[in-house]
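Listed next as structure tokens is one chain, alone, in the form predicted alone.
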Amino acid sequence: MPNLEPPAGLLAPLDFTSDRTWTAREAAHLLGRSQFGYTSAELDLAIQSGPAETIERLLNTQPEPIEFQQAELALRKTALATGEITDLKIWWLYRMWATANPLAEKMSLLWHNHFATSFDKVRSVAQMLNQNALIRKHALGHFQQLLHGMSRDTAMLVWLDGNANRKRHPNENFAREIMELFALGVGNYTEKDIQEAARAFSGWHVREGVFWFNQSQHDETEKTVFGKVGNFDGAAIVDLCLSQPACPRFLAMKLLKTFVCSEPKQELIEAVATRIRLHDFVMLPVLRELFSSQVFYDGANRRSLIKSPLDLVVGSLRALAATVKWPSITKLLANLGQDVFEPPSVKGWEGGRLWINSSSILLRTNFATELASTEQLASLRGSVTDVASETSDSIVAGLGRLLMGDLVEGELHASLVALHQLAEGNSLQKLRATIQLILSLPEYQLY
């Protein structure tokens, strides 16, 4: 049996009853890294439960309000129906932003980056939608399941050219995703494992959009990959790959660069990475010590994150919005960098500073006006506008808390406070003005 004492060192779990005091900051911290932002509500409760209580709430499903089946079961049957794109992107979103199981969602678009598989070639929603559900249902648990599975999704198939490895030509392209993007990371194979393993691949095709194996097309041949020889199949090859040492550490970074922060030092993944190993690559223990350790709260690695678009959009939405216009979102995603279901390329969106340049603040700056100021992307929650009538000094702490977690403090706040007081027209222009001022603010970019 594998050694599952709690985590020491760099991961060992921050006392809050000691080393620190849960307060709106600490909250707001934990809630903007594992969902989409947070609702007034969300935040409250967060801070009533504690960190334990939280953490756990986070990580184990919660029953969905029944206006959300509603509304998710009709979505999704609309992409189904018309066959668009467009139609299964609203329906994610609205997942997104709606959902009891927010880091259900936020693990499920690491995955979709991981194993980016665009519909631009794919060109069935079925198919996008089943994988999207294989990666949903493997999100928080097996890794291995969900790579023995992507290796069998035909989505994932028709994206690298299954079709086209056959014992006599084998196609290497899934071989070299699977260890280059999915499981070890460049420079932990060779040129050999790659040609080999395309090999225990060949005659994994799809037919009649579901998986086929085509046993005349497959290579029976004995193969030699990472050294071990054998007549491997594509399962023994996926099986081979995590059984290198270099497959915890490709995932510790990953796990590391969403939650924690943009360039985690060698010491650091190899902590995370010996977690991922103790709990067989099972990722909700992973993030459970992640998410209560002293790294997670340290400092340094507060606000050091750049949004995503995804986090930049759905996170002001779940927090500010009562209805949304989810065409014009799509559109707003797809020209901020973010559009899902169609990643760039096999290495999906690489994100960090390449988030942020001069056009897309540009693009940042005028959606924080047209959510703030007009009804042309959503609408904003009652909660958010009846305090309209407050003091200004109220009015900016609030929306400071509910924003950016209690970091609107002195000079800021104070400025804030002028603007607001300064600002033109009657009382609902003017908070809506503030809040225009926040999202535009280049902290509120950072998480």
Second form
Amino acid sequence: MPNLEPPAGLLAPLDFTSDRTWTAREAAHLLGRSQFGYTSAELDLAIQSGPAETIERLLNTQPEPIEFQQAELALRKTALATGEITDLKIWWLYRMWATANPLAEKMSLLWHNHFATSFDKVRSVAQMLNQNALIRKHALGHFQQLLHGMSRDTAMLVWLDGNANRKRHPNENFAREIMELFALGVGNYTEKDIQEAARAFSGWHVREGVFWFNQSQHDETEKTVFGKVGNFDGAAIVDLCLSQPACPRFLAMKLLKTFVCSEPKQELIEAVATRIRLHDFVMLPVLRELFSSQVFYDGANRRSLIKSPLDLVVGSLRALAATVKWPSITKLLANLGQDVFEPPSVKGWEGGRLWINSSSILLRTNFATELASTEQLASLRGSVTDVASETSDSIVAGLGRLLMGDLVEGELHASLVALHQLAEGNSLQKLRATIQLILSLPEYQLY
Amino acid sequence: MSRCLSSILFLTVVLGLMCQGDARAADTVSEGSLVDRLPTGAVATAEVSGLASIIERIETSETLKGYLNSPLYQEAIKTDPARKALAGKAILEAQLGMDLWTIAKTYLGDRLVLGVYPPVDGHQPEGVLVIRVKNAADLSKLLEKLTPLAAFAGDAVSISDRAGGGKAFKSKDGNQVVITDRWIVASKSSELLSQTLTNLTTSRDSGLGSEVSWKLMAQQLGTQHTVQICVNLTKVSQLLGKRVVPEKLDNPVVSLLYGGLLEYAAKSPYLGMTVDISDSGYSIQSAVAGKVSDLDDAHRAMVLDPAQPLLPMTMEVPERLGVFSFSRNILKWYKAREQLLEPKLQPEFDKFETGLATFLPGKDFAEDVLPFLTGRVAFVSAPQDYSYLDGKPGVQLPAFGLVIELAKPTEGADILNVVAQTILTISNLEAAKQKRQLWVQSSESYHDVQVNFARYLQRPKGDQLATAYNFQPASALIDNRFILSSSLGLCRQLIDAQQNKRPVESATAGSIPNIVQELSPVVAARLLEANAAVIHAKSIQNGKTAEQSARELEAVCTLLRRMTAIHFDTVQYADHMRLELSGGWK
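Other form of same protein, the form predicted together with the partner chain, not the form predicted alone:
The complete assembly is shown below, putting the previous chain first.
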């Protein structure tokens, strides 16, 4: 990959030596967006090491602690052994919570939602796990490889009825979704393109649990897709999709909605799409530029995204919990509307404002109560409870820094201090009550 | 699974402690039961004797020492309830000037009895507790300690000297305790207290022990037990104003297995329970009085005919994890279901018969199926051998075998084979949905017995195979016994068991086994160890570390390995029926 000039304009890098000071707020903003919550230690390290080093640490694979490796292996093997999707969900939630590489998990979730596939139809933990491994392998890498891999992924083929795609009866499911949901977006293809592409994917089947090119069911005749004519097969269709100008724009929109703002302007989408094309669809350098850019740290984009249930729940747990009772958390996430491995449809979770409604806000408040006041979901970290005997002012400042990225100030700070002082019970109970209040704040639902 | 492990751990620790340590002879009970010291009219009594030797065993046991030094205990005492309990223990020890073990041995170690009496004027039940202390000097010491303490309590406790010696303490809320030379008697009821104190010094003939219920229990279960509980069912029935057991049950399984026993209970004057603990094991027995001849015809379906008992099959196989075996007149029970079971259950039988048509079209269950059975059924469980896999499932389940004795072996086996084949077909449809290997019907001759079994289309490979790969269904007919097993290996073992049958299916003098149940803790420990990875993962899912989980599992398995087989049988005697739970330690 040739060295490219740094982006200019909206994506121009923010100079932390002159434009803005790297403080807890900036560090918390970066960590909050790029992982599922952060610990006090992670925030301290990010502040200390500065933006460039922190971004590199996020982007590059960090060694996982031995305890994580043991637990991850045990949970993964058990999911395979039991064949229970709940066990696989717990495995992934554990990874999100405990990994030393949280950005990889955040990107994996992005792609899981992008290529939304549900166990509800696949009915195989092994196939769902394989798809997840494929996603994680390319999460920060080449989107082309991910899209090619996904077109041969057995879970995807089951999910979108690959075995029903036969040369005399083409099934359009995969061809439609690759254009509408995986690569281009609505309005960038015609119905004829879908019909022709479906013929190219005919014979892409699953046999004995693995991908199988069923030549006898593959349509070998000429197809016309995006105005191009040829005896295309599925791989050629994937390449054709990737070559469309709409593809990087479509991906740029996804990245911006996940990491920057809920309604990105066309100009910004074009800027990111250009960088995606220039970086040959490799996500890592695109994210590096995004996390370094002025637009990422712009005040208008701070606390502008509504936390998804995973961001809220796993994020809070990463910050506060020493141990977690995962079966309860899995149920809670399903009730909140984000049940990993079982997205609601091929479109995945729409998210944004839809995450909050009269029912979910109640559940979010109950989660705050249960996490802060009971041991039903998790036990709090010693580093969190050890400060219980400090002053109200110090406790609120510390929690505000950890949970809200130093944004608890002024009237809010004073109110929380007053409430901490008024809270009933001993010092630990007062601390728990304050945590509960912060987790229930409308501001905490944003990041 | 983790909660289950914790429960097993608790049970095994408690029972383990009771039977560990220095083997010392139990204190011989110098005098008889204290029940006859209680006033008549009790609804229930609970008597404990010879506790000192058990406390001594627990105190000196290596198991307790090991547990107290274990990380498990260190974690347990950090909890709030444990901290409160330890604080309470420290206060008590400081006040009485001796440690808790000595307190327990000194004051509870000889004999104590609790009597529960019907409520007066609709209030709560009354009770009286009588404790006999071995040495009068110990009670004098207790009085010395308690008297100043009680005085310190001011108006809350009043103290008075008793005419016959000793002291009476009365709290503001009416609780009274009288301490005499060898006795501690406590009650809230002045009447019960007074009658009991009188009984302590007068003839025992007028005490509770003279009542029919208690006499009958003493006669049928004896009186020399560590713990003995007696409930006067006649009195309970009078208080309730109805039978203690409903005329018609609401659970068909309970009715089939325990309907006879429950009908005994409905007519029995007492329900008795005894606990005995020795150096090598324990025995818990529960009994109700009655005779087979007292039962009506329908209820006789659930008991064995004393003249010609068709005893439960035992089916002994190597490495047996457990067995559950019974003998019932199933046809009679089924036909009498409207008399035995609640009306709300009857539509469920209709649904069952309709559903059965899927397997056996054109057959009537009562007329065309049940007559082929003798009523003897056994479930046997043993470890699976996995010889049909290139690897092992991630979750290793034991193999199960169902043995059904047939009155008409050929016709009965045909019917059961049709059922087995249909189940296999349905399972294959499900396997296809779940993307598992399909089964193909196959057969072999094992020791001249034709065995039908399912073999996988391709041998499954891998170390974390799906749970479904624990199963390789097999069936066989040997003599008049049809075997349906989840494992070809266990099916072969059951054939061996039948061919090498020892004369174990017989009654000992005076008793007839009605239900036979056995569990091998050693084999259970092996199964737990085989599933250690999954157990650890489940613990991690619930917030534990792999290390914590490993420690807990090791503790459970160590205790299980020390235990001998646990038996839980229902046994008929000439004039009563018992539930017998027993086991031991190596």
